[in-house]
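Quick heads-up: it's one chain on its own, the form predicted alone, in structure tokens.
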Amino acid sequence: MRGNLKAILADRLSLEERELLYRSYDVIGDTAIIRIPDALKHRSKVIAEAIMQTQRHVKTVLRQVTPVSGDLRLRKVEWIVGDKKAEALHKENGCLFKIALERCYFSPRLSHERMRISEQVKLGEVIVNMFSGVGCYSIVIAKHSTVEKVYSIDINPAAVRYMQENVKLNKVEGRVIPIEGDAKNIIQESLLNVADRILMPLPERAYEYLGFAAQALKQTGGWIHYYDFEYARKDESPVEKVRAKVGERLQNLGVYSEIPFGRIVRTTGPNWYQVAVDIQLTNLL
């Protein structure tokens, strides 16, 4: 997320046009992805050229045409200016990620979360990443911790292929294990009671898969890093709402849990939030 788009375009668009703009945009490698309302679509090139002039490392600007959606978390984009290419090479936290921008999900806005979790990993831990995408969480953890193995699952074949390439690119072969498939099936077939820590960075499906996450933990217990989208009015805490929802779900599954940490990752819409909570489970015998 870079800059304030409204400020960048102060001398190029009218006040009425600037009021329609989204304030921020994503930069993935040397590619900027911007959302432009239909009412400003005819001004797309002006907006894109302004970004390239103020962000000198940006070589391509794409317009996001559809929101992120579906089981594979994909979005449609269209080229506006710059180099015409379908891939980006993104640097983050000392790691490199090759990403197919329309075929794989990736958010640069989760960089802090990836490092936050990697700093909690202890010597020799085994981790199951249930929704790995191109491998960002898994690879950052492997590069910045003494983890033993990260089993990295994703249902998107294209994401798994890029994950395999990113594992080699970052020299973490043997520690990050890419696996193609549905996490619930993979866990039940081969990853029961193996993990010290579970990653669930897919807010759309995390609640549904929570029981399978608990099954993947060692019988002595462990941690689940859980993400969700939550609606909250001004007098409500989205973090506390997620805490209550998750606690009740695990209680109904017969699992004892504590949730010592939660935070708002970002705002996703009016009164909507992406929330992260760290869940500690014990006594799963």
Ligand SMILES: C[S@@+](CC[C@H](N)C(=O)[O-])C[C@H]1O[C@@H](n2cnc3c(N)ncnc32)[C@H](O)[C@@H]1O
Given for the second form:
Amino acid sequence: MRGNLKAILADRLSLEERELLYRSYDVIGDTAIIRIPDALKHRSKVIAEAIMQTQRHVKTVLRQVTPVSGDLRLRKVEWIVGDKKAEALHKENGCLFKIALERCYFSPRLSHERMRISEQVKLGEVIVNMFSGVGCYSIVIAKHSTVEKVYSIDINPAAVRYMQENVKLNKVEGRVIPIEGDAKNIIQESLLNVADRILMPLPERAYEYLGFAAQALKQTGGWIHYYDFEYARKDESPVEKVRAKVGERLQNLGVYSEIPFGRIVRTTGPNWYQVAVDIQLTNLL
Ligand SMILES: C[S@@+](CC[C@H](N)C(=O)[O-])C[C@H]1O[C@@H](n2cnc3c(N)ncnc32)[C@H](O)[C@@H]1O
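One more: the block was the form predicted alone; return the form predicted in complex with the ligand.
Full complex below, order starting with the chain above.
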């Protein structure tokens, strides 16, 4: 959930101060995580209290003090107001996710994507989720589709521990299988040619791992849900740029592919976009 901070704080900060605010913030369970520029750090409490007053279900406000970074996609936070805690319980798409806020990646902004993909899954499919985090895509799919199994890999031991807990919380044991490790190693050791569908929700490294994703698909082919960050000028389409780049990469790998769908998931900076494309691979023999 996001709110417009500038509007909420119209009567508490000067116009100059409001201009410095970031437009939005994340709410994970009953915890809001906000970014506050250094020049406004001394106003953190006022900002946090305004959020708690206007969103009654928010019981804790944390300040994000580092960007999401590194292979594990983690961020550091510090407490501003409310209950002091390191975990949150988030409800989304009829599922519950327990998350260690500093030790696992989670973004409520991917909620639409998780449901969009789950709606495509057909009876008895086997899926490999290469970058599962605490299991959100896998669990939403298991809850809302007739998938047989989602092998759910993550390299972060803390994320895998929370995924195991979330699998139990959502009663999808035996259908979502948490696996700790590097997706490329796990695929090569035990998941070659098993899947109808692959999820690659790690835009920073998906391009590099595309060949391993193709190896995990059944030889008759299947789908890859691929995420990337792309730069695009006003006269360019970021989706078309990703389509071209991925198509060329798969062609070089000797794989025939079509990309019937692509969308901008969100804007990440001036002229930068997070893009999702659905890739269909046929006949990998
Ligand atoms: C952007 S998060 C995806 C989170 C998840 N899909 C969700 O919906 O919340 C990327 C995840 O990939 C994991 N990761 C990074 N490199 C990896 C690798 N080589 N193999 C498996 N997992 C990896 C990180 O630990 C992180 O949890």
